[in-house]
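Below, in structure tokens: the form predicted alone, a single chain.
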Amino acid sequence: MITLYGITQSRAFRPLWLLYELGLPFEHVKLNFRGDDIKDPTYRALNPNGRVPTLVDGDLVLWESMAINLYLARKYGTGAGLWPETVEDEGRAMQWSFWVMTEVEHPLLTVLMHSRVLPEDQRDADKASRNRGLLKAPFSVLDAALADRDYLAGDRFTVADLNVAAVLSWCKPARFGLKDYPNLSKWLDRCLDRPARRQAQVA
């Protein structure tokens, strides 16, 4: 059995995602990174960082929601497609999910948390624009690269347009609007319909 702590408002709705496109049974533990829970020894046993998520498939234990993902559509996504046909598109596959953690997670976490999720005295309004701003560089090569393709690697969804989109998906409560960046506009809508996503959303 399959089991994966964290819960849908942190990094663990990747891997939950995936595991709702993978449709294979797991237990969820809804594991609040924000409270005691994480300092739990039991818990610390499994991830001595503290954090979440951590995957536990049989006697593996996974850290890191990247590294999860892309264990997860190995092992079990060939049959149901999320693992990419090639070893060229292997390393599309893994290029992309490392680029969206280096060139886009921390500034669009940064604007998320100082338009919407921190109090309002906490907010810092030059820090969310200029976060804003270092997008732009990499949403514009996303927005080439899905300039001739509907998908990152190869022609059909996989665990590397999830991964990419998952990250994306903060988008929408950070209040980014995309105009500017049509394919990938188009290309996260597709993403994000997918039922799947949805299951996870309310996971």
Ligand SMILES: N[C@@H](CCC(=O)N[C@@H](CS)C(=O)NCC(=O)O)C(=O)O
Contents of the next structure:
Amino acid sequence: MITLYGITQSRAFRPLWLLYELGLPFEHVKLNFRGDDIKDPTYRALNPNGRVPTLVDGDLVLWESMAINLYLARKYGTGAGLWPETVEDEGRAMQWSFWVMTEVEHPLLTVLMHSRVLPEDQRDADKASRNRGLLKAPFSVLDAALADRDYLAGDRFTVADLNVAAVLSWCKPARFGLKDYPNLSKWLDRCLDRPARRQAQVA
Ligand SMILES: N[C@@H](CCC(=O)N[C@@H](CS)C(=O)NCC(=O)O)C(=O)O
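Output the structure of the form predicted together with the ligand; the preceding block shows the form predicted alone.
In what comes next, the whole complex appears, and the chain from above leads the way.
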């Protein structure tokens, strides 16, 4: 039995989206990272970082959203086409998953927090603008990578696209205009239009 901990409005959205893509039965424990649930010792025993998501699959306990997704896709996604077909494309899936976490996640979250999420009196417009600037380089890299291909690892949608698109989905609530990155923008819309992404969003 698979159990996923973490409310949809958290990084648990990433494995939730993948679980819906895979069509696997799972229990969704809607643990809110903002409240006291996260301090519960039983939960801390699963995830000593005190964060969500956490995945439990039989005897295996995993945390870190990208690791969870690479594991789920590798174990259950071959038939569904979500795990890349070649070792080279597995390499590309890992590259893009690490890349989005190291190059994009922090500046994009900062833009989102300081333009939409924090109460207005706590927002720092300079911080938002500086971090928008920091995203120009990685967004240009992704846009160029998508100039002559539709997907990041192989010729179909895989966990590589899901992991990167799930992080970049923050561009929408952050109202981050993507007109300078036409390939990225089309690819992101294509990924976010998937029925499993919609299912995860309302889970
Ligand atoms: N690198 C981790 C980050 C997990 C994370 O920071 N989760 C947030 C919710 S989106 C959290 O649980 N925060 C609780 C806290 O920081 O106290 C991952 O990708 O899974």
